[in-house]
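First comes one chain, alone, set out as structure tokens in the form predicted on its own.
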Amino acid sequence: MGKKIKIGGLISGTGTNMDAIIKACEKGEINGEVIFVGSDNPDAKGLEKAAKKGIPTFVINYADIIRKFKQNPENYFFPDDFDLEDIKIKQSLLNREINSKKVATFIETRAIAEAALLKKMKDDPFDLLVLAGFMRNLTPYFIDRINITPGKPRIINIHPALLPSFPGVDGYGDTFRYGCKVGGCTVHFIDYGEDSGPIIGQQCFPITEEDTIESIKQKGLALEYQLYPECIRLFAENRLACVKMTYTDDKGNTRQRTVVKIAQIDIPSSDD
């Protein structure tokens, strides 16, 4: 079966997806173990669930850091390897037209919080970091210090919509309000954009005229609890690879796209 992978988790709320991942590890459905669960929110209920199972937990209070930084920025020191201009260039989720000071403050406060996250996680080396309802955008400062091997990302997220449609914080709500006939969820690797990283897996469900936002959320969550552990299982089996592929658009231009390929397991025949 191979060596168990070590999994770190970040949450912001109830941690139901994190709980599904922990249970899948306990049952042996994932060849891995969750070694910590962290949060940006001291009131996150999911921390209690993890702690009851003996999993170490911690909190980096983003809201408190952001508030105090805005009041007295001189009280904070940036990490030695922090480069504001480099992050501005890389961070594609930011609107370049908004006030540059706001952009700088956003990046600076996140980098301070992320440096604290990295420090907390330093003593617990992990193979995979899962975002399970973690409601904070990660900056390139953090991502580049986790994804240290080119072509082998180590941060994955689950999103409540069929990406690339409806990125952002309210995927199921956006799906409902748009009048879609099908909804779903997506597991993807994290990149510098907003819910724009390479897609690992997706599941979908029908939306009827009788559905409400709440009912499609329930449909979606039921699929999330299956899809996320399944994608983590594939990662643990070293079966995921991000591959650059070329195609020709309708104007004859050569383009590139990144595809997550899933390696098949060879099953010995009965004659072997």
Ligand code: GRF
Second form
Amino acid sequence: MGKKIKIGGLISGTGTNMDAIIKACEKGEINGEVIFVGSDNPDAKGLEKAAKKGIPTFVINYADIIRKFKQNPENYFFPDDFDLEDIKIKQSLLNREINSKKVATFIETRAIAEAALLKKMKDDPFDLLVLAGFMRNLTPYFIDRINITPGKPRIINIHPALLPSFPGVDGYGDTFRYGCKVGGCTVHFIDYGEDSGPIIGQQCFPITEEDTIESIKQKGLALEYQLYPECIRLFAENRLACVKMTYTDDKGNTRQRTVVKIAQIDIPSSDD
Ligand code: GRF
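Mind pulling up the form predicted in complex with this ligand next to the form predicted on its own we just looked at?
Whole complex next, starting from this chain.
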């Protein structure tokens, strides 16, 4: 078995997924260790759970930063390497109105918060950053400073729906309201869009007429606690690769799609 990977976590709430990941590491199911858990929310319950296990925690209070910036923007300095125009171009999430003042303020406030996040994480180098109920969009400013090796993304997220259906903040609720017959959860790499990165794994469950939003959430969370550690285990075993695959469309044109390939055997990493 290769070297244990170092995992950083970001949460916003109860942190039950983070807990499942920490437990999977403790049991040796993931060849890794969680080296910090950070949050944008000082009241996130998951912080206490991690701290009780001796894992370092920190908070970058996004709400506070955003409020204070809007009151007194002149008190804030953007990071030296911050380039608003570059971020606007990359931020496909917002590309319908990239020139509005609102969008600029959104990106500026997030970049200030993200610079603070990066500073906190700087002293604890990690191999993988897991988002486990982290309810903030990450901008290209942050993503580019984590994904430094081309073709080797290292931020992953769990989403409570079968992507690309129902991106956004309420995947299980949206699945229920739409009247779907199946619901599910998705683990994916992060890209510049909203819940749009390459898919690593998905699990699904049936939805009956008797189900409620709450019962769907419970079914989904039970699957999340298996799926997320399983995907992280594959990452830790260096078995995931984002590859561009070609196919021919119905007009005979060659097209590309990105697929996360899962190697069947454990490939040792270069520094093993
Ligand atoms: C989960 O449903 C996850 O899919 C979504 O937010 C929820 C977080 O729950 N992104 P928890 O904080 O892990 O308990």
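Numbering follows the first chain given and starts at 1. Rigid core here is just the name for the largest C-alpha set that superposes within 1.5 Å across the two forms. As the structure is a computational prediction, the values presented were derived from the model and not from experiment.
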Inset, instruction - Give me the C-alpha shift of N253 between these two forms, core superposed, in Å. - result: 3.1
